[in-house]
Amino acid sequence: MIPWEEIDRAKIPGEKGDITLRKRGTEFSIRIAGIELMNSRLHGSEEALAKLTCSRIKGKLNLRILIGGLGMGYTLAAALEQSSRDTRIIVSELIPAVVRWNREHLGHLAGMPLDDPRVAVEEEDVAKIIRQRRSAWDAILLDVDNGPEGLTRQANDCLYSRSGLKTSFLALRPRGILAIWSSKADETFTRRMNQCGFQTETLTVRARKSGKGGKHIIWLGEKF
């Protein structure tokens, strides 16, 4: 078996520990504290996050989409594929190294989505961007820290709290969508979304595009 090679290592802003980029043959892996956050072989659910969201906002003009978490660029690439020329997408990525890795090592995996003129990247906490404006977004897509049950960063919990969900609700335009990726289901969180004003749909998707692999959860909350 081909051994893993560490390509780079970086500090996580405001946190202890490092994030690492590893490669084995044509396969890439991003890990924190030895735990794999993402792998280039398993991106079907990340693409589904964008495709399911965009299918619900198609037909609108001048769409404005906020993506929290760049990852390996698969969610962004899928959103671009589903979007028209007048769409504008902001990607919020807290860790500068992840942005750099996408430009230097990972971009080819998803078709170089950061090169698309419809895209702008902000190296900022997505929670801060959401708080900045009301009625600004047609969709907010969150693929941050494994979902509501955080894995790496306690500060991310505020996104999924009652106050965080209400802030996202206010940041959306009418009929806007809050889409959230998670590694597992959480009925309490579904109820919380509904209590914060969203009409919520919970979908199960597979990790692989082939329909195989582990099961992940996507919440789609529509603002009425």
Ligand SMILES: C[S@@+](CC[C@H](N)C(=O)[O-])C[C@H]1O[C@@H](n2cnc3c(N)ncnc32)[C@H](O)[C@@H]1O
Contents of the next structure:
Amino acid sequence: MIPWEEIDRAKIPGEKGDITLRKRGTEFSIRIAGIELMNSRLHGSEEALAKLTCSRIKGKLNLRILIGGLGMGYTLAAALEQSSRDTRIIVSELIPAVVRWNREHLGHLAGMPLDDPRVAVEEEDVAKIIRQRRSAWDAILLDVDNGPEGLTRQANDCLYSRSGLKTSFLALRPRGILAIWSSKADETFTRRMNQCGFQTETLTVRARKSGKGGKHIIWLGEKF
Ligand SMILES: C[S@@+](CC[C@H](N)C(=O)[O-])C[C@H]1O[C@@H](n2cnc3c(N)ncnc32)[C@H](O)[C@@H]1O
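Switching forms now, from the form predicted alone to the form predicted together with this ligand, please provide the structure.
Every component of the complex follows; first up is the chain already shown.
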């Protein structure tokens, strides 16, 4: 068995604990405070987040898409694959080290999506970017944590709260989509999305691209 090698370690802005990047052969892992946030072997559901969303907004001109956060870039790469040349994607990433790791170590995993001219990176809390603008986005894709129950960053709970969902609702253009990744189902959260004005679909997707692996949940909430 090849041993894990720590490539880098960084502080998380405003939080206790470090974020680490580790490598074992061709496999990469990002961990926060000892919990695995992302592993390069499993990215089927991260890609599904973008594919399912983009399939619903395709055909519109000048699409504006916000993705939070970057991780290993799989969601971003899948969104680019589905998007035309006039689409612009802002990817928001809270931890500057993650952006640097994508440029120095991880970019090849998802085909160097940060190099695409349609992409701009903001090293910023996605909640702040959502609050800044109204009727700005055709889609907001959130994969910043384990889902509505959080795990890695308590401050992210606001994104899944009633007021956070209403803020996302206002930030979307008409017929825009709020797409949220989660490690597990949560019927209370589905109801909350509906109560905040979204017409919500709850989809089960598999962790592996092959259609195997654990089951993850994606909520697609459309603004009517
Ligand atoms: C599970 S990973 C995302 C994986 C990504 N979908 C992919 O395809 O690789 C979560 C990412 O969100 C970032 N993050 C966490 N909270 C955030 C926030 N409030 N705003 C922006 N990025 C955040 C983390 O640093 C991490 O890079």
